[in-house]
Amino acid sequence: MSTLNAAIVGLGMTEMGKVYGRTATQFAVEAVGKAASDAGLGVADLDGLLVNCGLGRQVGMPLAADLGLRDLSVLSEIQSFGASAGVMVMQAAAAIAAGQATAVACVFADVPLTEGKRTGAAYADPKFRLRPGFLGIPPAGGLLGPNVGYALAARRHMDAYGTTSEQLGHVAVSTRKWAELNPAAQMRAPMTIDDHQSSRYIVDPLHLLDCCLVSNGAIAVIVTSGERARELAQPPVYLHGGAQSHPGYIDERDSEFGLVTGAKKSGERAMRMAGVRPEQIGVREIYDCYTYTTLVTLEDYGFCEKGEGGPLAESGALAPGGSLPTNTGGGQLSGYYMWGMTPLSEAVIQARGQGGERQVADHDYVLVSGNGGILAHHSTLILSPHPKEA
């Protein structure tokens, strides 16, 4: 991808949150339609479609038929869990560079919430996890769902670097301050450190306010070439760098699980491709399924020294008015939970300069992270309103 020449030209977001009575496919159709019209295109102008289903796996390649698309030259389901949004954009850019497609929609849709069932039940439902044999052993002992895995990861970081629950709380509070400025965010009531500390434990060391929301809905983006982007309706958001890293931790003594994530190598590769250093990045949209992931990801990207994420959060640098604006739409903690489409959608808004009250003045480079599979998969995008110089 040395001849990276792609841009995000359309963004479509459905209503998100406790929205019932609609299928994942119906959400996806709406999001793709909105993204196309945002770009000044019709759905019929799309010749590529990449689909990322959520946990429910209720949307996939048949979406093409629902959209009435009968001659796609690129169609795939993409699954890298929370890293999928970044991976889809990179795959779309590669298809465009190879001449295989000219306008590719990338969509995520999920309906984990069922009316009357408590929030998040889908993500800890034993029927999704209790497989026979070795895979079933940890869940059989109670280690069920992502909360436990991230709590074990966070504890290692706290032990190794002295990170405190209050410092994780500062991530939650900073992120909420951004959400207060975002009309699309689900949680906009002011939050204090006391609120965080007194919220019940979900899995100690993670309090309720360390954990992301769960939302029904869909988000889509349209990717096309840099040249074509300049003829369309919205300010183009150019892709300057994109990379992945899948750490493949071996579960044994001296593992870096919880301490160093895929953000380290993925970030280095993406920034090298973009030709930027961390200090040139004005806006950070970090995959924040938990406060801890924001903190460890910022360290791994080099926005502070390893182990200094806690003091960095405590300093207020991540909040509105701080030196390192981070998760400017309220992230997944306070905004909306659409896997990697949460950070990507806010990155597009910020790169276009359409953030309204929460717009960050320096948005020449916007970094987007994706993280999935309990730190097993990572993607990084570097976006900019300016074309990449050859």
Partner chain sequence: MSAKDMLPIDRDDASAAWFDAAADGRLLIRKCPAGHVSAPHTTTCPRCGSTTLQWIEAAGTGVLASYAVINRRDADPLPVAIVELDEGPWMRMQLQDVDPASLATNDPVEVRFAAPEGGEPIPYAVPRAAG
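The structure above corresponds to the form predicted together with its partner chain; please provide the structure of the form predicted alone.
Excluded here are partners and other molecules; the one chain stands alone.
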């Protein structure tokens, strides 16, 4: 059996955002239950469980017991940060192809927000960032947290290619336009370039509206074989291609950090596996922890030339009605922040044709991008509502 003979058949999403009073485990149990029900299965029908905890690391393999699952064939925790959702789907597909499991739940859950505390405090806690030895030198110098690392990357892209803050703003505005069409999005009020430019700086050159949301909640998907998928409740979303890349940037002369990401290698491999070219992709669900990552990732996937991501965003191509619909649920900038499950969940919705007002007509191929750490880990999936031809 090919590792590509797999499909996503269930999607479960909890309430997301500033939702307090629940644990990550409680969110995860709800999401898995919803995903199983969405597929027309019971939780007891699952024989595989892959778990990705968020920053709080409050959920893991003990989730199986919380779900009442016993005698599982596959059970593991996956951690490639924002790339984890894609990695989990690939691992589930491989287990199914090997005959090790028949229905695998992949779930992300996190509760980084605490009522009464600033949203930014969720990812600013030094205990998550300080490292011993030489690895501790950058944090000791002030390079603490993802905002600083991504600001450095964005600034390098701006210096190398002339990308402007206004062009980053066009990413935020186009993403918000999609969010306006998504009832599940956290931020649906219209946004203008002036709103972006006047929002406060977080770390120069990144404004507040260049940065993603922070959300409590959980999302789960169910992966099974292509044959079984066709017997279940929802339209199958078939896996046509998938790949990872972990660049391992180091601080040295001629490093590509900020200019080229793991999207390039993982995208090339995933599209080659799927037998598609960038121009055949109808929907792009990009990991947009920052506006800059949307630009550089689109470049690396080949949707425009290197350094042309800014003008591409400025043209309106990424917005509703544009030639390259991107982050159609509002992404992580305006929709909800469930790490790699944000782009994956919207990809499933689009591939099924269930996007309502925001549904993209050409959804034969949907690209899903994951990005973890500070451009350290990348995953790419190519999904389709059509079975992959042998």
